[in-house]
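Single chain ahead, by itself, as C-alpha cells, in the form predicted alone.
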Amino acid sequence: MHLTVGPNQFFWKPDPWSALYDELARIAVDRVVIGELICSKRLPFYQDRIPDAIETLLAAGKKVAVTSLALVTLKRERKMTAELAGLGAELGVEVEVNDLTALAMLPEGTAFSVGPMVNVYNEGTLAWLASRGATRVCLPPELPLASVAALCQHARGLGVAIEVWGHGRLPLAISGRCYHARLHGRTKDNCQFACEDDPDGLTVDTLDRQPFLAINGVQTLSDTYANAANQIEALREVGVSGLRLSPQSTGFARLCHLFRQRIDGKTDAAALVSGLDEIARGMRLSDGFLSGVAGADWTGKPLQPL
C-alpha cells in the first residue's frame, strides 16, 4: 500500500509552501500532487517554485501529479487549466482531475488521475472515467467500506488503481462565495487573503459553541481529521492500493512517518493516534464515514472484515 500527499488544501506563505516539499522529498511517501486546488488568486505566490519542488520530488524518486483547480469558473482559470496538460508533459507528470471540466482540456489518450473531488460513487462512473484514461482514482471521502469494496472489485478489471482518504481535514465544498473574505467584510475580488492566517482552516463552531465544520476561502472542510488508522488491514484486503494524506502545517513529516510504519506493520493504530496526539494536542480524529456510522464519529477500533 502506497502513501499520496494530496495537494496542500490551504494558503501558506512561499517559504513554508516550498519547505514543504522540500521534505517530502526526504521521507518515505511514494506520490505527491502539487498544485492550487482551492483558490486561483492563491496560485501567483507560489506558481515560480512548482517547476523546482517537481524536479526536486522527482529526483528523489516520487511520483507527482498536478492537480486542476476543484472549481472552474473564470476565463483565467479556463485557460490556467487547458495548460495543466502542456505543464504536465513539459515536466514530465500526469494531471489529476478534480474537476471533470478539466476532462476537456486534456488531449484524447492522456493518463490522468481522478483527486477525491470528483463524485465517484459507482461503478459506471468509473467505467466511464477508465474509459478516458484515468488510471488512479482517489475515493471521495464519504463513503463506507462497503461501497469502497465494490468500487475496488469492479477497478481491477480496469486497470485503476483506488486509493482512499487517510488523514486530514475532509473536503466537503466548494462555493464561488469566500467565506474568510464575508468574515473580514471583504469582498471575494478584495479578500487580501484572510485565509492566510489560518493555515489549517478555521473552525466554525454551532451557536451552542460545538466545534462544527471548518473553512478556506471558498472551501467547506469538516471539522474533525478523518483518519484510517484502524482501517488498514480492511481496506488492504478489499484492494485499496494507496491511502492519502492532506498537508497540515504542523508536524506533518512526523505524521507521514507513522502513516508509513503503520502501513508497513511496524506498528498498531493506537501508536500512531498516539503519535498524533503528540503532534497537535486536541485534534479530534474521526473515521465514521469508512464505518458507515454518522461520518463525524471516531469509532476508534477495526472494522470487521467484509
Contents of the next structure:
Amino acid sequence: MHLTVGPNQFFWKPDPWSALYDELARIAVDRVVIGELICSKRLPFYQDRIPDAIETLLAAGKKVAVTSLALVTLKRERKMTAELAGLGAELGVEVEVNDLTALAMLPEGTAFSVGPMVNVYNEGTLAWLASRGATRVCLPPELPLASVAALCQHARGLGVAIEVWGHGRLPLAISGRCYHARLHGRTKDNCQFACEDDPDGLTVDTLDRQPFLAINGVQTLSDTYANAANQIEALREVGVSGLRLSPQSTGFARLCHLFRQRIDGKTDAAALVSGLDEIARGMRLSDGFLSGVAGADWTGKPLQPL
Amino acid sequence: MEIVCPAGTPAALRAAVKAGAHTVYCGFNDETNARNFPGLNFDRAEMREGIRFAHDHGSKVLIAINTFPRAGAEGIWHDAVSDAASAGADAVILADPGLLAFAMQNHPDLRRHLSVQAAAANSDVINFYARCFDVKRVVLPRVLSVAEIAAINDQTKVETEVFVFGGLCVMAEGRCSLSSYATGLSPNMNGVCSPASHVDYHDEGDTLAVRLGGYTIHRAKPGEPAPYPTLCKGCFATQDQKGYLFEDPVSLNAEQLIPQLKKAGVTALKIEGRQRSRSYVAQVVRNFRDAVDALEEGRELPAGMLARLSEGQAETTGAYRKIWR
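Having seen the form predicted alone, could you give me the form predicted in complex with its partner chain?
Starting with the chain above, the whole complex follows.
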C-alpha cells in the first residue's frame, strides 16, 4: 500500500506551508498532492513557492500531483483551472481533478488522477473516467466498504489504482458562501482572510457543546479526524492500493511515520491510535463511513470480512 | 419562461398541471431520486398514467433519477432510465456521469438534463457535459449570482434552469455529506437529507431540544416555533458565538428576480418541493405562472403573494444577490 498526502485543506502562512513540504521530502510517504483545493483567494499568498516545493519533492523521489479547486465558479478560478494542465506539464507532474471543470480543460489523452471531491460512486463513472485517462482515483470518504470493494474489483480491469481516505478531518461540504467571513460579519468578497488563524479549521459545537463540525472558509469538515487504522487489512484485502493522509498542523510527519509502520506490519492499530493521541491529545477519531452506521461513529474495531 | 413544478404524488402532478405548470418533475418510488421519502413518488404504472395526463393537457414531465448509483447495484438506476424512456418521459434529470453515459448509449433519443446534484457551476464544465453526454439543459447549483448566471448563458447553448422557490441548499448540491456524517443517510446515496427518521424532540421542561441523529441543533422556548432540524440550517456554537453559522432557517423566494433572470437568459424556473401537498403545489404554481405571464405581457409583477407559504415565514434570495456569500 502506498501513502498519499492530500492537498492541505487549510490556509497556512507561507513559512509553515513550505516547511510541510520540506518535511514530507524527508519522510516515507510515496505521493504528495499540492496546491489550493478550497479557496482561490488563498493561492497568491504561497503560489510562488509551489515550483520549489514540487522540485524538492521530486528530487526526493516522491510522486507529485497538483490539485484543482473543489468548486470552480469565478472567472479567475476558471482561468486558474485552465492553466493547471500547462503548469503540470511544465513542472513534470500530473493534475488531480477535484472538480470536473479541470477535466474539461485537460487536453484529451492526458493522464490524470481523481481526488475525493469528485463523485465516483459506481463502476459506470469509474469506467468513464478511466476512458478519459484517469489512472488513480481517491474515492469519496462517504463510501462504505462494500462500495469500495466493488469499485476496486472493477478498477483492476481498467488499470486504475484506488485510494481511500486514511486520516484527517473529512471534507463534508463546499459552498459559495464563506462561513468564516459570515462568522465575522463579513461577506466572502471582503473576508479579510478570516480563516487564517485556524490552521485546522474552526470547531463548531452543537447546542450541547458537543464538538461536531469544523468550518474552513467555504468548506465544512467533520470535527473528528476520520481514521482507517483498524480497517487497513480489510482495505488491502479488497484491493485498495493507497491511503490518503490529510495535512494537520501538529505532528503530521510523526503521523505519516506511524501510518507507514502500520502499513508495513511493524505496529498494530492500537499502537497507531495511541501514537496519534500523543501527537494531538484530545483529537477525536471516527471510522463510521467505512464501518459504522453514521460517519461520525468510532467503532475502533477491525472490519468484518465482506 | 417555463415553470417547472414538483410533484411527489399523482394527485400533486394533476394539481400542478391544472394550475398551469408548463412542466412537472417527479421521481420513481425508490432510491433513484433525491426525494426518497416514505409515501412519496410514483410507481411505474402511476408514472405512465401521470405522463399521459400531463401530455393530454399540454404539459411535459421530467423524471429525476438524480442520486448516484450504488456500486454493485447500478441495474436499479439503469432500469429507472429505461422505464422513464418507455413511459414517454420528456426528459430525464441525471447527475452521475456513468448514468449519463448509460442513458446516451441505450436511449439516445431520451432528452437528458443535468441535475443540480452535478453542481456544474461554470460554462466550461457545462459545455463539457454537453460534449460528453449531449445534455440539453442544466439545473444550476444555488451558489451563483444573477450576473454569473448571465455570464454562463453567454457562453453556452445548453438551456439553464434555476431554482426560484422553496427549500434552499446552502452547500453545493451533490457535494455534501453532512447528513450521512450525522445519520448514515445521504442525498447522494439514499436520496434523503436530515431524514425525519433521525429527528427527535426532547422535552427539557422549559425548552424543547430538537435533535438530528442525537445532535442538538435547535432549542425552542414555549411558544417559539421549532424549525425542522436540517443540518445546514441548524443552530450551532463556536467558542464565542452561537447562532445559525451556515444559514438561517429561511427558504428561497426569487419571485421578484424573475425579470432579471429572464434577462440573464434563463430558460426555466424551478420550484422545489416534491414533498409538499398538492394544494401548496397548486398555489405556488398558479402564482408563478401568473408572474411569468405578467412578464411576457409587460404587466407589473404581483408582489409578496408567496410569503406565507415559506418555511418559518422567513425568506431569502440566496446566492442570486452576491452579498449572500
